[in-house]
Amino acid sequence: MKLLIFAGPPSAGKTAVVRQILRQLAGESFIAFLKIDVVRAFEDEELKKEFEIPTRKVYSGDVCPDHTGILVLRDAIAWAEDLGAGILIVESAGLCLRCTPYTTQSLGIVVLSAVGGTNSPLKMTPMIALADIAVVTKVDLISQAEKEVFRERVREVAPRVDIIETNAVHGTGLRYLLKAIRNMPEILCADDIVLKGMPPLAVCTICAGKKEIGWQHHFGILKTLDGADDLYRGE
């Protein structure tokens, strides 16, 4: 089997470019997918009856959604493996900007919208640099300036990533990630899966539920307004 990982800001386009993978490749393989997200979530209700496909989603209400989904992926693994699915689809919440919940023996995707502004792929680095593959989406509605600006943006942040721009509503443009999906190796062993690299934190004593403003109320590795570097408090 075959495993997607799909990250990227909401609304950026992450479901339509889904959308045209089934288009495309629901005829040659048998998919799976699971939508992780934090309070509602629609896509999976919308996939299974408009593809037919076995589909799941985990809410992950108090806790970080990519924790979430790096805690429920080996059993999302077994249940798409045991549905003999070839290829399973996960699509993140990405809220934070800085979720990075690629793994190895996956193809890692980020996806972007160029509308969000030339330089908002410097706000979310780790979510575009540690990808296989950016799709950036609504290319229709900027211009070829604001296009070439937003690839650069891009390339400074990981030179390496294969860029494809789309309408993902039309699926123009996507011929090279179908290409990508059909040539990416499938799952040699799941249980040597691992992240390839680290999440944000999610150890403080506001996720203990301390309410009070200010570091002075709180313990663990904190920041303060003029602090160049963090700083721990406490045993």
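Positions refer to the first chain, counted from 1. For clarity, a rigid core is taken as the largest C-alpha set superposing within 1.5 Å between two forms. Just so it is clear, the model here is predicted, and its values are computed rather than measured. What changes on going to the form predicted together with its partner chain:
In a rigid-core overlay of the protein, residue 11 has its C-alpha displaced by under 2 Å between the two forms. For residue 217, a C-alpha deviation of 2 angstroms or more is recorded between the two forms after rigid-core alignment.
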Contents of the next structure:
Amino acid sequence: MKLLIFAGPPSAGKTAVVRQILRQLAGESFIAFLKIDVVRAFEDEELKKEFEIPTRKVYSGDVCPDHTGILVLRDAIAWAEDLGAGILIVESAGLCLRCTPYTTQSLGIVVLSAVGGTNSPLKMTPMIALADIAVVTKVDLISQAEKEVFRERVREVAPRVDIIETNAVHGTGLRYLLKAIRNMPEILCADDIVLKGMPPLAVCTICAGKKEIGWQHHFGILKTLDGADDLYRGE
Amino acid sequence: MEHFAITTITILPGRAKDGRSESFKEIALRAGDMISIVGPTGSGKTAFINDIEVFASGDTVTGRTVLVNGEVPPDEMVRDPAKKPIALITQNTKCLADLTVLEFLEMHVKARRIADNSRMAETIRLANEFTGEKIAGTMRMTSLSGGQTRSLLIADAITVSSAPIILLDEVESGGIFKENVISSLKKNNKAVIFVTHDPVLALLSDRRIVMRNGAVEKILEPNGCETKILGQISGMDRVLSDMRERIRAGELLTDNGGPVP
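Pass me the form predicted together with its partner chain as well; I've looked at the form predicted on its own already.
Whole complex next, starting from this chain.
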């Protein structure tokens, strides 16, 4: 089975790209889909209805969604393999731009919206740097100059990432993504899959619901206004 | 950036929405050609333009193939927007960044590594030939009207991108001197394909592709037989745009605004 991991900020067009993959590859592969989100998600129901494929979702609630995604990924692979899927697509919530949910033995795809502005790739460095492919969506809406500068900005962050510009609603340009999926290797040994990098994943006390302001009230990785380095305090 | 010499773009047939094959053999596009695309909404006009923009190779919904100089174009030409010989401008194309006109052009000139500093002023000058609402370098891109934006982007495609092929998707609406645009594109020897609902623009092209149900239904080559009608509707169009300008200027149209042919 092949594993695709989609990341990217909300509204970038992750699901639109997934739809195109399903449209084009459903005839040749049996595809399963997992959506990870925080409180609500509808993608699993929509895709199940539209393409009649097995789908699931996980809500992370108070926990960081990428953290949740990594915790459930091994189970998800087992679920999809039991179903006999040829491809498992995992779509992240895309809330935290500091996260890199990509793993070994998978294809990491970051979806970026060209509408986000030419500086947006610079702000999402960690999410782009370890991806294999950067799909830039909504390119039909922006000027030629911005299209070119956007590509350069992605290159600055990730010199080797494969950049694919698309209007995902029409699926233009996605042939290169489909080619990459057709040519990628299958999972060799699911138990050996690890995260590609050291992501800044954390379940912080604020995420967990502590509302007090000031580092004095929190634990884990902390920062003070004057302190140059992070400090760690356990509880 | 120089593009390698493109002599011909060839479009090979695909299929209609009902799966039937298109009946044309091939459509060839050379420098200086003007092709218009007409047809009802949903007939596949934009899909046709998109096929060219992505250099389709049987892998789009239409199944068409687009060749450059008779061959499948190299990947780099298809994928890198700075190396692509095609500029596509649609009604939706905008500059999103909050920059002045001059900063926007500077950004593009810099991205293209063009050393010639006169290119920005030249672009603004050309854009002003396309629109009656004057564009200045100090204006903010986000405050330009639709007509000003499209005029500037077409001028940018000619002077900065130097794209030999220009695709225009219904850019005629409002605030743009379409005949100036067409004559400038002709003068610069561009190959132009435009989707249009405008009778004057449709008749200004050398060939007219008629779309229906996702397929090319026919290709009309008027060969001058529409010249007389073109003269008439150009006249009507001038009367209408003159009236439009007067209405915008706050006049009461009590006379007939000039001779109606």
